[in-house]
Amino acid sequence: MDLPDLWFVLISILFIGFFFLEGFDYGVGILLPFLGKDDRERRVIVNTIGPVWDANEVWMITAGGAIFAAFPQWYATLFSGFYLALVLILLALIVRGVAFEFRSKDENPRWRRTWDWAIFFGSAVPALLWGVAFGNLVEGTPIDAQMHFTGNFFDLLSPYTLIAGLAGFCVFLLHGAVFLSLKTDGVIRQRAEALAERLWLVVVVVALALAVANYAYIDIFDEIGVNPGVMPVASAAALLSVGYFLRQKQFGWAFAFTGLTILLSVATFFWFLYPNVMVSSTDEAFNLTVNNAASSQKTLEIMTIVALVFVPIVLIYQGWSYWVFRKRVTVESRLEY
């Protein structure tokens, strides 16, 4: 495998890790005002992700840095074309991070409710826009021969990208609800379990709509024909398995299979995209590919050595932090947030 191809795969893995970890993070934040009926219950919900939410976002930062270093042309076109959308995501994440730190600084109920809704919006906006962004990568955006984005913000909104955004949003909601069923107890756990079963049906419907949209709005049929391939079928099977495990009250397996659904879905998007990194809706000759958007061979060699040294350290540290905070959070727990 050539180094540009290798780094395309590594960036795919970084986004898979980000959506798996930050996916339940977003879902918990969106569900916070609805599953928590009073301040004590909402503090329990926040504390399920309080020790890990910022570490989860490291995957996004690392993925962005990897794109910048490995595929500078991709980074330049992506961040200039998606500038407003990415700024909205960044502002939402800033508000969300501040909310986690500020909500417990004052016992005034209005103060805490305000920050709880800030966590909601700071989770909901990225959850929706990430799906829209990935939909644009596959469907295509106006790019000229100089690799310049020639459209505007509203060119990023189409039926296909909105369906992709809604699909991502709903999957994150389900992932978060199942996570809460594992990390809480008592009445919050009961609400999360009941909600997860209802959300699963919604996700199945939206996933079916996205599958139809893949054939209706992008040229997948020309590339792969009627047979969607192993990964999309496996992703659908994983999602259907979630429903089985939810009905069997096996929420650990349900969480594993929501994670597998995310893994296979994101892998499918990158599989559809390859060998492109951005598709031009102006002319396919203007597509950015793993070759014409890549850094020099020397840069990629240095990056590979650095990744081999530091990525295992990050994985070990993050695994250890999840092990330390593995127990359920209850109203009797010592609540920090």
Contents of the next structure:
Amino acid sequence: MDLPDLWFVLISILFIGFFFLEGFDYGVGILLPFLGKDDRERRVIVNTIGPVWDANEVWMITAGGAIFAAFPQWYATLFSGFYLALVLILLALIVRGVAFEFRSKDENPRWRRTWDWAIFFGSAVPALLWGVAFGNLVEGTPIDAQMHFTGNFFDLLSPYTLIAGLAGFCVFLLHGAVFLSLKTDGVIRQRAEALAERLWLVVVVVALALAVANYAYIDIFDEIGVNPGVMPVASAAALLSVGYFLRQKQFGWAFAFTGLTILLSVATFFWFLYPNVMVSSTDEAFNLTVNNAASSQKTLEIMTIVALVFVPIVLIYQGWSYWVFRKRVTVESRLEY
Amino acid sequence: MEALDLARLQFAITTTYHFFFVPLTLGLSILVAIMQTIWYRTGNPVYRQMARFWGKLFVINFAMGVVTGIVQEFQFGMNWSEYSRFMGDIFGAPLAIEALLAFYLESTFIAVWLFGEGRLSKGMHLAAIWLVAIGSNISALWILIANSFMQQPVGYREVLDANGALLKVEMDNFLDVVTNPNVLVQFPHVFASGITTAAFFVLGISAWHLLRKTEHHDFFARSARMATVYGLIGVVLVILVGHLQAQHMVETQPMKMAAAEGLFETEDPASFSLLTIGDWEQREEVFSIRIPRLLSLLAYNRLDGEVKGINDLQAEYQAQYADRYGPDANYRPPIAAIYWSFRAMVGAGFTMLLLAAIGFYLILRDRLTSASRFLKVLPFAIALPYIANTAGWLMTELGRQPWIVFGLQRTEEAVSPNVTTEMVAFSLIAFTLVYGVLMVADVYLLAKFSRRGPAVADEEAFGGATPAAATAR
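Return the structure block for the form predicted in complex with the partner chain; the form predicted alone was the one displayed.
Below, the chain from earlier opens the complete complex, with every other chain and molecule after it.
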């Protein structure tokens, strides 16, 4: 495997890790005002992700850094092209991160309500926009021969990308609801369990819409024909299994399979995208690919060594931190946030 | 204003804002770790209280540093896409390494530390705060390695296009990039400024409590003594390294030094400006009070030696880069801003040295906690490290202009061509508004918890443990 290909795979893995982990963070953040009926309950919900949200978000920052290091042209075109979408995501992430830390540090109910809504919007906006952004990568955006994005913000909003955004949003919601059913107890757990079952049906409908949109709006059909291959089918099967496990009240398995659904969907996305990293709707010849967007061999070699050494270490201690905080959070727990 | 100006303004605002929080994170993480280590080894509960109380203020500040840092990483691609294409092969690597080595470490272990007390052994809990301190400072190291390349490009090779014009730079020697001579002086300077910032932060709040004779006299007396020693070490280090940095700057970026000194004409031996009023249009000084030979002394540790002036450097660069930018290009940075930034930084630095020295003298005389006139100054002195940090970066970054990468790419070549003025204006306004609101909330919380003192830190940590306790409040 050539190094640009390897880095394409590594970046796919970083995004899988990001959407798997931050996916339930977003879901929990969006559900916060609805599943927590009083302040104590809302504190419980925030504290389920309190010890992990920050490290989860680092997956996104690392993915961004990896794109910059391994594919500078991709980084430059993507970040300058999707400018306003990224501004919105950044603003959302800023208020959201501060809100976790600040909300419970003052007793004033208005203060807390304000930060709760900051968490809600701070989670909802990126949960929706990441799907829109990824939809644009495969659908194609106006890019010229100099790799410059020539469109505007509204070019990014098409029926296809909005469906992709909605699909991401709903999957994160489901992922978050199942997470809460595992991490809380009592009434919040009951509410989360009941909601997860209902949400699952919504996700199936939206996923179906996305599958149809894939054939209707983008040229996947030309590329692969009617049979989409193993990965997307497995992704759909994983999603269907979630429904089974929810009905059996096996929430651990349900969480594993919402996670698997996310993993396989993101993997499918990158599978279809390859060897492109950004599709040009202006002319196919202007596509950014793993080769024309990549860094030099030397930089990729250095980054490969660094990644091979440190990614396993990170996985070990981040995994360990989940083990430390494995207990359910309840209204009786000591709450830091 | 055009997109370029707005993009520059946005970078200045978001970076300066980010750097309000970073030095305190760098220095206070270490200080809290030291406090907790003393508790671990002596078992004296006041040090546990200290680690908790100052740790609480630390995490409020830390959160702001984290979220404003995300903007930094995205911004290079958003507003400076041509810079990213030109430099990505070299610049992306330290950024990605920073995330991989430092961000995961900090973010995982700050949570382990904050949420883990009682769930972990005392040793593990102590290790967690040390890992946060190490992670934060590793993060500073890698971002400064990246910044140092912009100040002094090393370890690269040029890639030319078909016409022989410079297209981009590529990594030639990673080890050279990492051990850039510039970062060897820049990192210790930033590291020591972090120590200084944390020391004056702790000192100011402690003095406030000591003056009001709150019930936590012993707690804040110990904190103040510790911070004084910590601050003295920090400020001495920051000044000594700053001196080395200035000498390095004379060699590698003489224009920055000349601007910082308002030195229009080359001098040998060179004088140090106490006050220069310049005619920035005519590029000459109107009025100046100068100390003879002092600049030569600072630059070379001897009483003579040539320090080049702005006008000669301008002529030199015009000749050197004529084939790329024509014979008339301007290579002068914004002189007045750099001149006054330099003075603000050095002035604040030496004021802190004086205060730390007085504080140390008072400790030796065992009079620190009763020296009320001195204590009254200290809460205001919290502003000093912030002034110095901000002015230092303004000088560093403005002094490099018109280059974004010294000698290789000019700032106007680096801006994203497809990002319109309206788009940058929108993001600039949005970031500024949100940052403004968050600053109010941040200062409110810091002031509130500072004022309450340590007992509340304990109550917050263990209080509200049961629903009964929650409703009781």
